[in-house]
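Only one chain is shown below, in structure tokens, and it's the form predicted alone.
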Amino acid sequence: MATKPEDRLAQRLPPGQYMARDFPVLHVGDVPRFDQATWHFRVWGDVERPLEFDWRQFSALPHTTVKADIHCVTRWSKFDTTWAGVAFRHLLQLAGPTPSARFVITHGANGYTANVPLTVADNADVLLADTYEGKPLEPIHGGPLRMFIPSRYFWKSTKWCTGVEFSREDKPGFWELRGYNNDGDPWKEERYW
């Protein structure tokens, strides 16, 4: 017997989630203004080659496109979203994490940070995304640049990303320090501690 389309969609929905048709906007603090002339992005910590890019340099890096479902801890999911940006694996090649690097801490505006194991960040679908649905990523959704980790709840995908720190130690981020689960896997419903 053939599987109905609605059954296939239900199999893609993690426990406790509902399918959103729009793209809800949630964040802490004000949406920062993007100034291409002053924007910069840093890579540091347990790496062989620390890096720094201005907007022109970052935009010139090879870009790739990923189509993925996204899931928010507030229970909405959105299917078949299309993102483009620099593959995180490309950044790994450029920076060369040291053998002791086990965690990735992304830094964003307003002092925001989020943490994931390096093994999670080193997936083919993880991006430093600057494009959503074929258009530059809007500031309300994290533009000009957002970490994109579709295998985790969306708070792990740092908006207004300004840097990536590699670390031997786990450093819980903004929401993790406020009671959110340290791993954030939607399929395990890892919402809170």
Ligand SMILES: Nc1nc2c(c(=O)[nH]1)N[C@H]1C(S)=C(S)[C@@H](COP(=O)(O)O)O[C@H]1N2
Second form
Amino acid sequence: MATKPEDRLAQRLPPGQYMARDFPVLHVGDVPRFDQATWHFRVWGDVERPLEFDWRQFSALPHTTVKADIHCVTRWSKFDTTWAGVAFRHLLQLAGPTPSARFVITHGANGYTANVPLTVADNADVLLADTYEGKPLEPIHGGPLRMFIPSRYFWKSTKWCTGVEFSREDKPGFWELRGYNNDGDPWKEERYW
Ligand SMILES: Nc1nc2c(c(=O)[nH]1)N[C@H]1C(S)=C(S)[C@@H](COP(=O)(O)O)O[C@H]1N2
Ligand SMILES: [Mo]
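Given the form predicted alone above, what does the protein look like in the form predicted together with the ligand?
Starting with the chain above, the whole complex follows.
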């Protein structure tokens, strides 16, 4: 018997989510102004080689494209979004996390942070994304650069990302300290603590 369309949708929508057609915008604070001349990106903490890039250097890194569904804790999901950027695994190769590194903390504008285990960030679909649907990522969606972790609720995907910290200790971030679940797996519906 053929699968009914609503069953296919249910298999693709995590529990409690609905399918959005638009692309909602969600963040705290103001959209920061991007200045190519002063923008810089750092990788620090438990790594063999701390890194620092200006915009030109970061843009010159090899880019990868990922197509994935995204899921926001406020219950909208969006299917088949296409992003391009630097594969997180490429950054791992460049920086070389030490054996003590177990958590990844992304730092964004206005002091926003989000934490994931290194095992979650070390995945082929995780990007530092500067491109959405073939165009430079718009400032309202985190441009020039945001973290992209499709396997977790979208709050883990830090907008206006300017740094990645590797840590032996977990460091719950902005929303994790305000009641959101530390892991945030949409398939387990891990919304709140
Ligand atoms: N720097 C920063 N990144 C952030 C946020 C934020 O407030 N500041 N909000 C998060 C939340 S809760 C969500 S759902 C997504 C929303 O991304 P979008 O506006 O591109 O849909 O960004 C995440 N990244
Ligand atoms: Mo969110």
